[in-house]
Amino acid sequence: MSIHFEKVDHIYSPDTVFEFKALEDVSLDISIGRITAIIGATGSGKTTLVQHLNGLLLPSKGFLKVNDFTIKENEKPKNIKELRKQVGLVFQFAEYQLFEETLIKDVAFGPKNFGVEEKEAEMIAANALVTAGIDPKDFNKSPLELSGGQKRRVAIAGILAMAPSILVLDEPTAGLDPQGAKAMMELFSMLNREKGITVLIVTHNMEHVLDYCDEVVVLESGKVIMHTDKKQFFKNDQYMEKASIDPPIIISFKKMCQKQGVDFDTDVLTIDKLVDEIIKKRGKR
């Protein structure tokens, strides 16, 4: 089981006046079983990159391997339906994809499309909805009766019903209030921790990267300029500045303290550790 890109290019509208190279010479290995953030400025190639993972886009050059599938230039992998079952892709504002008259029917649609009998498909859907945080009393409601956050959970349940080993999320908390965004990130963390699902998150929210992710991939103008673990990434905020991304509050606070001559260990990345460091420093005075 692996995710490997080998010298991948992707060109939109090739050989036309609209030709645009969205990815260039991308070679990358993404860790299985972890939560990886994909970050970069708008237009850096983040969404284009992740849409290759289930064959929605094909490389213009190079290839990638996802589990036992190889995705090559202009060649859809054999049994692409099975690939898309293993790699669940949740688009930004995924709730707009809900179309059935009830939640249970919407989530059961995927398994039924793969030949599962209706009763079993509805059982699978019920389990997926509960996992996504939907109350069973709401299963027969119309999606139109739900809040934006609940609709997004139903859309995610539709992906979970396919039992993916890899979950790819494109700005999954966009448009949610802080409480809803936190609940959503807790859900993804639980899926990774308890279900062993590999999670890739395209995001601009560095608080979420700090609190929930293990690794960070940084894209710039279609190229991977950095791939490292979270601690190493937050030791240097130049990439966030370059991409016009606001750093987490704790990083901004540490930087402000440094300007005042107070330095903290680079591994201090939580409020609890920061408080301990401040107490230690006060005790030394």
Given for the second form:
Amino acid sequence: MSIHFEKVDHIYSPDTVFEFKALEDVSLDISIGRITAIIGATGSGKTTLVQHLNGLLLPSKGFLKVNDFTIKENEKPKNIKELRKQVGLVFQFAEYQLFEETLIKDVAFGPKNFGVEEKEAEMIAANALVTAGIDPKDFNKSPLELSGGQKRRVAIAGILAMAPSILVLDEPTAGLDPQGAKAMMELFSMLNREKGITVLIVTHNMEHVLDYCDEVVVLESGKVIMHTDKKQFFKNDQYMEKASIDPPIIISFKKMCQKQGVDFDTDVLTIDKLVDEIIKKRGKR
Amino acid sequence: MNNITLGRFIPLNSFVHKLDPRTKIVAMMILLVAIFIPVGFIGYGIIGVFLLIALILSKLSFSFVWKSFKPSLFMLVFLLIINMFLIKTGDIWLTIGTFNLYSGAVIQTIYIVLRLLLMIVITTMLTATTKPLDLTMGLEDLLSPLAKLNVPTHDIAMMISLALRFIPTLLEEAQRILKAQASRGVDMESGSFKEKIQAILSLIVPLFVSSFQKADDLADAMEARGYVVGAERVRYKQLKFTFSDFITLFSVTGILAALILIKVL
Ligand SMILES: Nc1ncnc2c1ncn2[C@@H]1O[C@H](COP(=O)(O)OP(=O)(O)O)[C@@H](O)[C@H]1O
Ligand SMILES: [Mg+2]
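Same protein, different condition: the form predicted alone was shown, now please give the form predicted together with its partner chain.
Let's see the whole complex now, leading with the same chain.
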């Protein structure tokens, strides 16, 4: 089990006037069983990077290894269907890909494509929908009757139904309200904790990175400029600036305190811990 | 999907790019008429040389035009086979068993290939060197005499320009949905008939839903900015007819006249 990129380049529309190098010399090891955030400014190549993981895009140069599969330069891996079953990829605005008359049928579509019988597929689908937080009352509704956030949950259920060991999410919370976004992140965190699924999340939300992720990969103009542990990442905010992202409130707060001569430990990354620290510091005075 | 070149605008800075869109539309129509004047290989030769010069002037690469042509290759092979069996004029060139290949069949097929090739080069030249918006503006201008007959020329031009504007968007969307469904194990290439139908549905349905949504949003956005159907409109950008336009039109008219002369004499 591994995810390993080795000197991967990706060039869109090669040999035309539209030629564009979206990834350059990407070498990367993603830790299995953890939640990794992929951040970077718009157009930095995040979507391009994650679409290599299940062979939707092929490297123009270099190769990557995902579990037992090797995805080589411009060459479709053998048994790509199995790869796509193991690596569940949820697209940005995934709600636009629903097409069946009912939720349950739509979610059962994936397993059926992988050869599961209709009856069994619907059972798997029902489980996936419940996991994704959809009320069983709604299973026979049309996707068109749901709200945007619910639709996205159904789309995610559609991927969960294939029981992937690696779950890749491209900006899964974009356009959701803060509560919905948080619930969504809780879901991924739960899948990681309880089912041991390796999760990769493309996101712009630093609060989510701070609260839910273990590691951070920073992309800039198609290059990986940093890959590190979350704590290490929040130590210096220059990378957040490079990725044109606002740091989480707690980090900004600590920085402001530092300017006033009050230092907090780098381990202090939650409100609870911060409050404890403040009380401790007051006691000392 | 990304390799579709037919109808795509290529932003370059060339003589042909700078021509007035009206000139290019009229020149295209004249050349299309000229192709169908049956004077044999001389005619195709004259038009071919003209297009070659135009292609070089436009700075488009030959491979680009070839890519536009490639999708029709299959049709051509098909035509060739049909022609071989149906056309029985001219000399017999080849006999295999009871089957005779006539010279007429071969020549007819070559004619069709040449015509198709020329037509594709002509239309590709137009769409590759003219921004869609300029194209509709030119079209609207050329249609403007019809406005006197109460033909809604502006509305027609607007519809065409919106349709053109959304072709790349639709292609992009289709590609996105294809990828998303591929991630769910859809295999567009293999599978049983029933599976294929499902695969196509999984593409078409979301594409329709999002198209309708986009159309709705676009209509709202246009109205919010004061667009009123049938209202009097003025233009920010004016079309200009220059000396190059004159030369271009002069040459294509010359070609047409020459071909008619060859035909009549
Ligand atoms: N199909 C495509 N053809 C050409 N260029 C593309 C295509 N998809 C993305 N790009 C370009 O590649 C770069 C990276 O895109 P993407 O991976 O989508 O970035 P991100 O997800 O980080 O916003 C962008 O500059 C984008 O314009
Ligand atoms: Mg993206």
